[in-house]
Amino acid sequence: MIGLNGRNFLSTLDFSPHEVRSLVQLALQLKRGETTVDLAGLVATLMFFAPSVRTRISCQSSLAKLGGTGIVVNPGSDAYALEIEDGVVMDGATAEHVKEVAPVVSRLCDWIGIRKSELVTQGSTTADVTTSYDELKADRFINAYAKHATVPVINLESNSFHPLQGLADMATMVEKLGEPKQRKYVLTWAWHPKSLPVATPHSQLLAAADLGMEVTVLRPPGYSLDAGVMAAAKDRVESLGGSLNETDDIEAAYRGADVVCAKSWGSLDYYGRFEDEPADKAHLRKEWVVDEPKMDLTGKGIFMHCLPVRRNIVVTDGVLDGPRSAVVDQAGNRLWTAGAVFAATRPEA
């Protein structure tokens, strides 16, 4: 095995490149039944803070087949509310501590997954955000469980990071273009009703850039990613020989794409006040959709996003229905990539 028992899986920053590159070989042995995992008897306690369909379903397949067990657990109504901070008196909504819980749950099991974001979306309403993002990329809740647990925290989701979405693109970029190194990658930033997280378009990022790609961020002006997340990126994929570098010019970003992945995210100068945003990138829609004309730029590139996806609105259907389209073998891929995570971070026997 890879050597990672123990190990927190917080961000694949956590890693080196080749560490990930392993995960991701795994992965892909596992998927084409060249290695076997046994991990009978142990059990992955999943905290969903938010909602979860193809990253619930995939930890909780991949132990089933792995033989583990994962036990869903939803915080709004099947734990209380827990408190983080050090010193607190605790006479208000918070009715447990995460010093106690953590270990606590460490002697029940083997793992502890946690998705907990505060931009939480629900319809077509962004859920109230009034703190900056600098605030919210320290990532406190998930780091303070970890800090206090004695098993392997894993990140289901978190404010800055999504690894597990990252290894399944890594996956599925192997599967596809044999070898990735200097293949063309586009990350494009998409117009959407919501104002989203940047926890996925950051480990998607980091994914290619762990490929050693030729990697463009494309996005309109006010929507860079974290600039400490953009520096190590670039720090990581020039290392591995490739490239990193951010524009707003669509025609020359698609063009002679081997990859073009897209996804939406808020501008980080409205954390705090995104009943502004909307109004502002307005504009944007037409311009920002995925769509054939695109994607011929492209050439033989592929089209990938990590779903839900809106028609139409992000992508249009001729790419999505197409035969470029890699979305399906994409989220599908999140299965063997959780389990290698699950395998290599098992506690020591």
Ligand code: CP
Contents of the next structure:
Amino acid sequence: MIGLNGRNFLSTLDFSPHEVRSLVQLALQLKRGETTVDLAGLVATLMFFAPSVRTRISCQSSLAKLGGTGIVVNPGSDAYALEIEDGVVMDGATAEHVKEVAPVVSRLCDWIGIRKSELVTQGSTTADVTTSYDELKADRFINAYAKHATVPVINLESNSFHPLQGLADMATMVEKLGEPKQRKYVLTWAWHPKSLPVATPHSQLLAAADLGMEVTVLRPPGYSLDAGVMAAAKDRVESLGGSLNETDDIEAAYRGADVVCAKSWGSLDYYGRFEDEPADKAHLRKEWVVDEPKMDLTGKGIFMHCLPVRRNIVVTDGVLDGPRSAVVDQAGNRLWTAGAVFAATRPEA
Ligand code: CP
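Okay, that is the form predicted on its own; can I get the form predicted together with the ligand now?
Below is the whole assembly, all chains and molecules, this chain first.
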């Protein structure tokens, strides 16, 4: 078993590419029945400040299959509004401070999972009053919780990262491609009626980087991902013999790709105030949708998406229902990668 016991799982950037790959290997060994893990008597509290299907079920189900228990809390309705600021007079909406609740919950369970993205949940903590990407990317809530918790905190999706999704993408590419090193990976932006957070594309980019792939971020002008995440991905991928490029040339990017992973994200320039974005971006929908002619440019490339996905907006029925689509296998791997994270980070016996 890889020795990550007691460590938080907030971003794959907190782990070496080797450690990340070891988590993927453990997940695939669990899936194939080549190893077993006993989490009997261990409990995770899973807090969802935002909706979830795959993350919630994969965490609860993997814990159950490995002998542990997952308790889901929906803090918006099931718990007190939490404060994270130091020295605040708590005469407003917040009823409890993380300085108490994080160590208390740590006494009651063995991991704390948190999904909290301020773009999705408005109004539940004082951190929500910030709007710019530069403020939101600090992930102050989950970091405050992790600072005061005494058990591992697992990121179930924050403003900046969705590392469990990244691991599932890695496992899927290892299964589909064999050794993904130096195979061609395209993370393509897609139009969406809502401007979505960058957490998932950040972790998907890092996933391909940690596999040492030839990575292309394909996006229209104005939709670059976080410069710090791009720089970290470049360092990591180059250390493994791969590469990272960014382009808006759709045809060149698709040509010969082994993997096309689609995701929509909002412009960092307008984060938190997307209503100010130029209204003329609707034309990008037709240009950027993943369709069969584009996938034909790849040859035999597979299509990936984290789900949920809007059909015929992000990707056409033809691609999603066709043989190139890996999305159900990809989501299915969430079970095993979540299990690997709980197994690897569990407290020392
Ligand atoms: N991909 C993903 O995280 O799905 P959910 O939002 O359903 O958890």
